[in-house]
Partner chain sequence: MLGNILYDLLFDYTLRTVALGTAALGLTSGILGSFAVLRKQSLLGDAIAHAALPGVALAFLLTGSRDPLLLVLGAALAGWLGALFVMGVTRQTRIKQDAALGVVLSVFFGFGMVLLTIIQRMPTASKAGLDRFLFGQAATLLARDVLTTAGLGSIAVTIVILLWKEFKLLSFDPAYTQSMGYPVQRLDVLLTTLTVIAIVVGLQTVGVVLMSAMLVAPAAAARQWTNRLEPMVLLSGTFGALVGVLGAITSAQVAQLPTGPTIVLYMSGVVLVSLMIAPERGVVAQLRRRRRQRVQFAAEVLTIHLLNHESGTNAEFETAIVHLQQHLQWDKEFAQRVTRWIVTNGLAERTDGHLRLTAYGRETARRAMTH
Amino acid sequence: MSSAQIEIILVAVVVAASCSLIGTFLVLRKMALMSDAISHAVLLGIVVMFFFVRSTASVPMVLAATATGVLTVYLVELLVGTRLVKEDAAIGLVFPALFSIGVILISRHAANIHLDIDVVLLGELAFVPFDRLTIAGLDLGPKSLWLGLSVGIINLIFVLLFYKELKLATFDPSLAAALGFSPTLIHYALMTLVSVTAVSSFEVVGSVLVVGLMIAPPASAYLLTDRLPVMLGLGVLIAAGSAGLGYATAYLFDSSISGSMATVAGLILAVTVLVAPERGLISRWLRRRRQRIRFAAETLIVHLVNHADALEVAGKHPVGQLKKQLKWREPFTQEVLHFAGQQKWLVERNGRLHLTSAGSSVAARVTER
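In the form predicted on its own, what is the structure of this chain alone?
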């Protein structure tokens, strides 16, 4: 592996981890669309700043994009405050308007300069090794790496310093306000960091794909744990893994690096949705099926108790009559009998079912509900 490839992977990992760290709170606040809104709307700030400074230098662009991101949040909150539209509708109104103005300005007044829509939307990791940071003749590596590290460190420091405030404002804003914290101030600080993180990732993964890196890894982590510290760590690991696997996929299939990263992140989320231990679709299906089988087994033992007087021996019931009397299919009947046997509610002897003492206790408890 060449040094350029290593640099590309390092930049991708740093950017993905930084996006995931701050994106975790967007997922918990159910504001995933806000990352999409900010990452698109900041285009207007970038274009306007270019008209003033006539340069694509990183610092002015980051400042302008951050200001536009905060403006986006303010306009959304302003619309929500009217109580005429909900938050998702307000986001859907604000960011297309700001983004469209930015696109129009680029197409009309910036068509002949190095500031095009494709770069802003899609980014290009392959060019990262060519834009170097050099101080006193010393090559310190790609500028994107240092920019990504700086933003990532800022995000980490913010989360560590204001962890308690972020947690309270996310899960219980009323309690946070009662304890003297300002949920609004925390909200705007968080959105400011989202803006900074989004614009710092433009040249690497683009504004569209940064949304996937900011939401997909935290969403995957959310499905795997209920603890916030673990979720933060898992999100960063999944994001870093998505970056590494995404580059390998792009190299293997000769495809877009940033697109492959986002695709891998999406695939990891899809797999997590299926196999997550508690919240996954498979585990939920199995849990509902176990509940159905348990309910059916309880119904069976109550049925045996209620119909004992019609049987030859009290507490016995012919196995062959279950399908007919309870209208159950053969496979389901066998599953219910197997479950009841595992729970030691029933025993079978000579083709007849016998309630055990445990089964009788369960039947009594069920009938008392």
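Bear in mind the structure is a predicted one, so any value in this text is a computation, not a measurement. Residue numbers count along the first chain shown, from 1. In this text, rigid core is short for the largest set of C-alphas that superpose within 1.5 Å between two forms. First, how it differs from the form predicted in complex with its partner chain.
Glu298: CA moves 2 Å or more between these two forms after rigid-core fitting. Relative to the superposed core, His338 undergoes a C-alpha shift of no less than 2 Å between these two forms. With the core held fixed, the Cα of Gly137 is displaced between these two forms by less than 2 Å.
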Contents of the next structure:
Amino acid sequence: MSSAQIEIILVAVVVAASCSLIGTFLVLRKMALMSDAISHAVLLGIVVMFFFVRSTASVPMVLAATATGVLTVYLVELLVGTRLVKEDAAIGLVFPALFSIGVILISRHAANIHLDIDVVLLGELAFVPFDRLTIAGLDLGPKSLWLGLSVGIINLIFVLLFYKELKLATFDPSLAAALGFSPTLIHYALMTLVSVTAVSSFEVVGSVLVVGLMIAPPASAYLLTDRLPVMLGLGVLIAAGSAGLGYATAYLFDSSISGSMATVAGLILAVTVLVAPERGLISRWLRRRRQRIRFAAETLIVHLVNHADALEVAGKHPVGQLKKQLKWREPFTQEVLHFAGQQKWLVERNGRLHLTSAGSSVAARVTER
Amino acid sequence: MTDNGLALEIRDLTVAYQEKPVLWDIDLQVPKGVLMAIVGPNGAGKSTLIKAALGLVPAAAGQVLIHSRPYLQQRGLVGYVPQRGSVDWDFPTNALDVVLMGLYRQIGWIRRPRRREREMAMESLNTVGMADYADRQISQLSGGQQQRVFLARALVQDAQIYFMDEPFAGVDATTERAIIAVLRQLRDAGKTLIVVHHDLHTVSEYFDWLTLLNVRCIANGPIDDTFTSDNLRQTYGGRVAFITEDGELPDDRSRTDSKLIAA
Amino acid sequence: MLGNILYDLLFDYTLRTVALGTAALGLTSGILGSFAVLRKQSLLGDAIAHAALPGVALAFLLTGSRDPLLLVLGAALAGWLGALFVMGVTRQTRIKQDAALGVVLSVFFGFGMVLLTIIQRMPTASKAGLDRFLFGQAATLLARDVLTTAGLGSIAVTIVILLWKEFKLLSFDPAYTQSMGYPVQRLDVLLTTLTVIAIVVGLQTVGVVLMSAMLVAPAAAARQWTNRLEPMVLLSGTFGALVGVLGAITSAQVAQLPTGPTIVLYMSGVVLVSLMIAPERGVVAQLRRRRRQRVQFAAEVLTIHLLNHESGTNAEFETAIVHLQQHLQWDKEFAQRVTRWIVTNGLAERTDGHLRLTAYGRETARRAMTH
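Given the form predicted on its own above, produce the structure of the same protein in the form predicted in complex with its partner chain.
Below is the entire complex, every chain and molecule, led by the chain shown above.
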């Protein structure tokens, strides 16, 4: 592996991890699409600033673009505040407008702005090693690595410092407000960081794929754990993994690096959706099947108890009538009866079901809850 | 299947959300021509019972018969008044238009409402005292007026059995009076009304049939037999005491001026 | 200048093609967009548009053909798959809709970019084709593109017209719709499919990145002007078509102006104007109404004040117009406005610097007090 390749992978991993860290809160706060809006809108800030500073990875650029991101959030809230449009429509109105201005500026002043439109959407990881940070003639590595690292560290510090507040504002905003943490302040702080992160990742992965890195890894982590610290950590790991694997795939097929990173992140999510323990589709399907039968057996027993007085002898019930009353299919009824028999809740004698004492206590417990 | 004279019969109905039972083995028999309240604490499954009866949520077990036949064959007999909060009232439409929606099935696919349907909808609006607001955009109506529009939409369906989800929630006194008058008219015309209700004060004044619900069906029958302190205690658990003005548990006569006290 | 454009519009083949194509596209997306916005699915359009990209690329990779119908079909399939994925994941897992939309839009798009970079390296493809699907290039529209757009668009619009009242009912109150026995899920999928069609026919002109704005913006603008669904949808379609044509012509006339962003900017202008000046709902109308209500309320307060003091010992002082500002803590301009209102509405008369209630004013004040 050449040093350029290592640098590219490093940048990709750092950017992805930083995106996932902040994206976790977007996912939990159901504001995932604000990342879409912000990452598109920051283009305008970048382009406008480009007229002045002529380089992308610079402090004024980051500041200007961040301001545009926050402006987007503010404009969306302003629109929602008029109560003339709903929030989803407001997002869908604001960012295309800002983004369009950015794209038109780039197209019209192509000679002055060395920003390719493809780069806007995709970023260009492959160019990362060419733009280097040199101080006093000393080569310190690619600029974007330093930018990504600084933003990642800022994100980390923010999450560590305000962990309690973030958690509270995310899971119980009204309690947070009652305790004196302004949800608005936390909201804007978070959105500012989303903007900073989007800007720093922009040149590397582009505006659309930033969304994927912010949302897909935390979404996967969300399916794997219930604990916020674990979710944050897992998200970062999955993001870093997507970056590494994505680069490998891109190398293999000689295709877009950032596109491959997003694709891998998506594939990881797809696999997680299927096989996650507990929350995955497969394990949920298995569990539901098991529970359905247990649940049906409980229903059956409650039914037997409820209808005891209507029958000649308490705790007895003709099997045939059961099917008619509960509207179950034959094989399902058999499975349920088998299960109830196994649990020794019921015994069947002469085509009649007798509730055992274990069965009676289950019925009592079930109706209690 | 023969007609057994019941408007609604629910047999062994169990409904579960994500394996957590919301309704347990409900048996219910409601004769035709009654005005019935479904009463129970929050989370008792009142709305779910209605939704399950209408096939809006799937049942884990059991069946629902409307006029002695499965619900799917009897949709034409059923009118539904959903909770007012379930729709976006900023939708660009007016009161008359909402009421017309009740006739869409009758009008049939592709065809448009004509004058006859418009007149029917107007008449229905008139019944609930909303004829003057026919052209109003629905967001400009008060909560009570919106509720009456929903009621008019169900009325115009000319159903035999009506299911209403909290029609008295958050409405003004005028609307409450108007609604109950309409409900009584319908009952007197032989229709059956099944109403989710949350105000214990008015139960015995408004209704003649009662189902007490708390996940299981606690009681079901004529109001005089079912609206007893014993049943209420069973429904609400120990959390609620139901006492009269002079501090005693209600017997059958003093119910109407009793007070609900949460303990 | 304007004459030239009109002339070109009628007689210039390219421009006429472009205008027809964008008009058809704007009409379709304006109509379907109304339903998307009312169903709070504005951003589903964004996800679908992005998700369509790999479909375009795959259709081209597999067949090697640039037949617009084929590419649109590929786009529709991929977009539809993306929409289905969003619905499925939202229903089956704890991932919420916003995250599902975000994932679909960026992952599908990323995969599309992977495919496009592979296509780019093939000798048959040129880079121009790529940019066209990202930001749209109306100038490259050909007659057969227009035919595809118009054909698919009219199918979608026809279905909307036929199922008008069912779609309206579904958009307003899905639970009630289901209680009436309508096949709600099938109607839902059908309406989403029509939305997918509206989106994919516009990809070539507007581009995947901004296509969602073609759905949202015309509808959001149209909603402000009317309180009925029928005029809203008509207006939305009209906005879409007009602005589409305007944007496409501008971009075809001016060099280095991608069509998508141009249309979106025009459209955003229409939205902004609508939000501001629409009668009744618009911001200006709202402000004016609020101001009027404030004056009305103040006038009521003033009549009560006058009633209370007209027979008192210092009536002369309390009813003097110059002193009103001081008593009621109003600024000068507001006090003047209230005074003017009260006089023109016959509640009081102005006589030598004093306000005196009329009989009607007295009655109004008493009524206001008993409230």
